[in-house]
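So this first bit is one chain, no partners, the form predicted on its own, shown in structure tokens.
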Amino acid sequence: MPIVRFEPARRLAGSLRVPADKSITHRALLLAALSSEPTRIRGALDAEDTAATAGAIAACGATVTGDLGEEITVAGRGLHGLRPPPAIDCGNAGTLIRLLPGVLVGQTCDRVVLDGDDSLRRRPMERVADPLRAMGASIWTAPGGTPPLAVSGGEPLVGFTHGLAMASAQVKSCLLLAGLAATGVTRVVEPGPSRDHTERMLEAAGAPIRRHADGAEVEGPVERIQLPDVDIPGDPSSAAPLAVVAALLADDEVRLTGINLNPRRTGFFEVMRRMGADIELVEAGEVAGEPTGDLIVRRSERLVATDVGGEEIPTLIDELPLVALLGALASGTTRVTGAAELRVKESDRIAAVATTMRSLGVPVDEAPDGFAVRGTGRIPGGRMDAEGDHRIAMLGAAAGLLSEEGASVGGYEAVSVSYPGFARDLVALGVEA
């Protein structure tokens, strides 16, 4: 398994654009499968999971032309007219294995399998065929409730109030996409915010959606829909980890432009501001119904410990492992609760995290929901896995430039499932190479 050093950084200075917004990607691939005429996506994230979604679309029969990362053209079929193949490989993406059944649920096809690699394999799906299955779907799940699992589209499907018990923009998503071809009004109601992608690209393309403080509805069956022609902002996810080695080291300061504003993605930023980080969000325009803009970022003198949780935990989901982080290097103890979700991402991040700080030389202490990090305003240093997970990996390679000895990360490789530049652009910033 490849292993690449990360040693202390001296300083961060400059600008750039970080990568395409890998969550407004995913969802722009698939309403333009769905809609009626040719849509142009600017800038697409060109990186395995989005391939993925790329290559699921053509399998079913959509024409796909171009380069993700530049620019490419989607051909729909319409809102009924995909024909999907016996088998898609959504490889690691979880977004897609979530999404397509809500697409695939409208379209004539009889027992399509999804399935995925290892990783893949471990995601919880129930939460997404159980509430299908009341709107009259069919869908199958290995033992467990995990991937591969097996939909038949076609059937008549009938709207539905969907109470979630977790916030999850991925499981709304799915069923607001199954909504479409449902006879009447299917809600989706959460107990908190999720990310609001999908009915902000929906209401673009011209479908009936209703956002409430509580969640959003759809009324169908929808004949059609068009999504406009597409620039994809920046992904504040991916800005995360620069943003946390730029606030102790800038040199002036480091900006980090064309980024997606949602204010359902910018918690993390809210609490870097709120441990003391010099943050600066400068809003510019918008984009497919989303706010973007600058990021700033300046030397912070000191960090102070925070608590993380409740409703704002869907806003910085992904983000969470760098708490750990900022949390190591500020004074008291810093604590995440609330976060049970992150036990099936790409790894089980909670555990992940901890192991990961702990061989750096960080105190950690895991719970069922979370974690608490000691700080003591230092990172050693040492040698850690990112265990397939590339939020792990790039908390490794952040934390090894903030850290007293540096660190070798191990299974550095899968940042490429978000970030394939993310070395490259550190360098860009200052970094040695």
Second form
Amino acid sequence: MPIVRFEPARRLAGSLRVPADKSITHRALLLAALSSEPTRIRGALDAEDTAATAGAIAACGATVTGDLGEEITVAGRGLHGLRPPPAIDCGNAGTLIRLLPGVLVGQTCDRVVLDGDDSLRRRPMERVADPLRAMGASIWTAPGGTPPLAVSGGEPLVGFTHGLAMASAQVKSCLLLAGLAATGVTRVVEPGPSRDHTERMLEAAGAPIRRHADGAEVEGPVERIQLPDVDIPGDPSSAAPLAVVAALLADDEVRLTGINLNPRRTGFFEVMRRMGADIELVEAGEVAGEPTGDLIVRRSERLVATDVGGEEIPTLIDELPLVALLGALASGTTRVTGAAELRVKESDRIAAVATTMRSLGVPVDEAPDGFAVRGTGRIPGGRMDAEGDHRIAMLGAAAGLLSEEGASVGGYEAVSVSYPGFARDLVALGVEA
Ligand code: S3P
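Next up, the form predicted in complex with shikimate-3-phosphate (S3P) in place of the form predicted on its own?
The next block holds the full complex; its first chain is the one shown before.
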């Protein structure tokens, strides 16, 4: 397992376009596969997770031509024309394995097996399986409610109102996709607002979707959708670790360009600002129905602790590990609460954050639903392991750059899931290789 060393960095400067948005890429591929005519997708994320989705739609009969990171054309098969193979490997992609059942229940197929790597095999799936069954679908999960799962499609589905126990864009998206094939209204009610990319994209594709303050609904059965050609904006979750390093080390300023600034994705930058970071979001237009623009980060003199919780959590769910890093460098105690969901991400991210930060010399208290970090203003450094989780690998790398003695990141290759060029981009911003 490769160990990559990140030495303390002195400065960060320049401008960079971060990789394309992973959430939007997954959705564009799936909706293009369900479209009646070909869709061109420009600048999709070329990483392991999205390659799994491109592979999945191709295996189901959509024709995918071109280069993911450049431009691809997806010739879809219409809402009910996909012909899934007996088994689909979803790799590490939680979004794929949660959204795909919503697509498959509308296709003619029998017990298609969805499986993935060891990390994916620990992800709870009943949260999508159970509500799909309530709509009339046949779907089985492994004991414990995890993958592998089996999905049959083509059975009559009826609309249903789903009250979600937790705000989850993946669950919401799966059910809205299934709702396209169901008779009547499929409504999803969320306890708090999760990312709304599926709603935006379904609307652009002409689906009869209605938004509500507490969720969304779709009225089916829908005959056709057509995703227009789409450019994919940059991923705020990939910008986040660079923004943290820049907040401490920016020389003049660091500009991260073309980022998706959907307010349901930018909670982390608000938290950074609250902690005293000098960070500016400059909106510059719309891409894929999402507000986009640049993130400008200047060096901050002083960071102060903050509390993160409640409805804010879904807006920075994937960036919460980085809050621990900022907390270590701030004065006071930074607390994250109401984030039990982190326990069932690509790793148990509460445990992984605590272990990582402790390995690097920063004391962290773990709670069932979050963590607390007493800021000392310093990260001594050391050796940590990514535990197969891309976000933890980037946490370790960023921590190393901001540490006194550097960090060795075991399992660094996990970054390929969302940001294969992370180390190269750090070098482009002036970090010495
Ligand atoms: C995602 C939603 C989030 C997030 C995941 C991507 C999506 O999960 O953690 O990395 O693309 O819909 P939940 O909404 O299930 O919490």
